[in-house]
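What follows is a single chain, given as structure tokens, in the form predicted alone.
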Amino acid sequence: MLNISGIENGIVLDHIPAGKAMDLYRYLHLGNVDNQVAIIKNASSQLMGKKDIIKIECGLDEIDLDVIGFINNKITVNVIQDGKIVEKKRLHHPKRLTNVIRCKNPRCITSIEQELPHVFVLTDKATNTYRCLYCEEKYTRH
């Protein structure tokens, strides 16, 4: 069995569906951080069968929890201090996302005014439907 050491101070993103860690890595722009980042793919899980885990040596304020909640609100965020879990954060779908996803509508003002932020609002909590604030275009995941 592979043994991955723990981190002293930082964040562990746990219960990521197997194969989705790299999506989260890209959305959180972890390739641009100077801190240590460890990605564990397809780890054994009693609850999920297989899961991915991301360990990041950084403060909680350096990670956008809304992005994680948007991707999958079942992901657990464990805050680690001195090698121990001091807090577990449960996530929710954010009510508003700014510059996380982009509007695909060619007639949207964001297509013309490049400096405008791409803002999406949660319009249906039951189906997790997000719509562009400016043109109300529905966001659909690929």
The other form holds:
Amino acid sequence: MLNISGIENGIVLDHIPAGKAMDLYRYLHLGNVDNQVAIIKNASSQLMGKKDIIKIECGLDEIDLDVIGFINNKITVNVIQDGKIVEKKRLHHPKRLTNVIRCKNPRCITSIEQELPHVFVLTDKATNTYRCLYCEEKYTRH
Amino acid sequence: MPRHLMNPMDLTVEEIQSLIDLAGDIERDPDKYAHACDRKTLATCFYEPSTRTRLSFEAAMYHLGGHVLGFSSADSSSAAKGESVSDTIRMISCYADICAMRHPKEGAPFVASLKSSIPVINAGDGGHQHPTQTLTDLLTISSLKGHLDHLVLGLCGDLKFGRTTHSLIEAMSRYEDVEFILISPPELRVPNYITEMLGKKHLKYTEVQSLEEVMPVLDILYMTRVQRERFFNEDDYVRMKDFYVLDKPKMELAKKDMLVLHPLPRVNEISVEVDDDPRAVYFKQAQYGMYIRMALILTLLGIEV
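Would you mind generating the form predicted together with the partner chain now that we have the form predicted alone?
What follows is the whole complex; the chain from before opens it.
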């Protein structure tokens, strides 16, 4: 059994689908933070069989919860203070994402005007569809 | 904040009706509007070539007594020096009262509208939107049929890539009892999101390949051109471009009051022998394009006559 020490103050992202932790790591730009970050892959889970977990020693305002909601709003966000869970945040699909994903449409104005922010808006909640604010191209993950 | 027009669906059915009514009044009494835009200037910012759209915007402004300035290709604008659309529109806003913008990149007119202090009209952005074409189509149907509801609308040709057909289907789906007959080769069928939208609204639609088969039931036939630039393979293009050719024998199958529309330019999908048929209204449609743009300019500038 592998033991990873708990964190005193920060957040724990639990119930990440197995294999998706690194995606989240990239989207949250965790490679750029100086704080302690622990990634646990393929932890056993009663609910999911296997899951990934990320523990981050940081303040809640340092993490973009919208990005997590966009990737998977079933992920549990536990807020830790003094080593204890003080809050569980509910995530929603954010209405708008700025500079999180990029428009891949080669005909989009963002392809030639580099200074424009890449903005996506949630156009269909039922299907979790995001479209580029400018060209309305649907975002596809692959 | 100025009002812009980016997408035909930005307008409510009531707003579209107001534009149609105004365009109708302009057609009946053009002299009444001959000085409506005295001392007003339209900027036509065309980053790619266009004949019909640019000339109809310019004609519309001249018929309203206004002035026109602008450019007709990116090469002759400061875009060639690398200026952004946002900077260009801020500069244009100092010289003109309203702007019509065509751009090969999708969303460019929208980007302009975010920074503009004057109304911006999307005059076509890549394969995305072309709202004044849709308004032209609606005005043509409304003026010549007298109504936009209770119609059987056939759309024929390239229904996959043709933005005009997608916009027209969306716009017409808001009127009561409109049935859509989608006529195309299997390779150029309408995208799923359009049929899904029709399905969600419980609207009647049929996808067919044979034009002859459905000619007798159509009230409107909207023909489209198969665009060469959409194909990677020349053989596929040649095969598709000859798939539908509307000619006299096919017109004989149609109702006496059926109308043939086409956004133009045509290549060979409508034989020139059809041009003299009174049901062929595509050149009249181009004229309606000017009237609806006149109505749009007046409305966005808030000018009442």
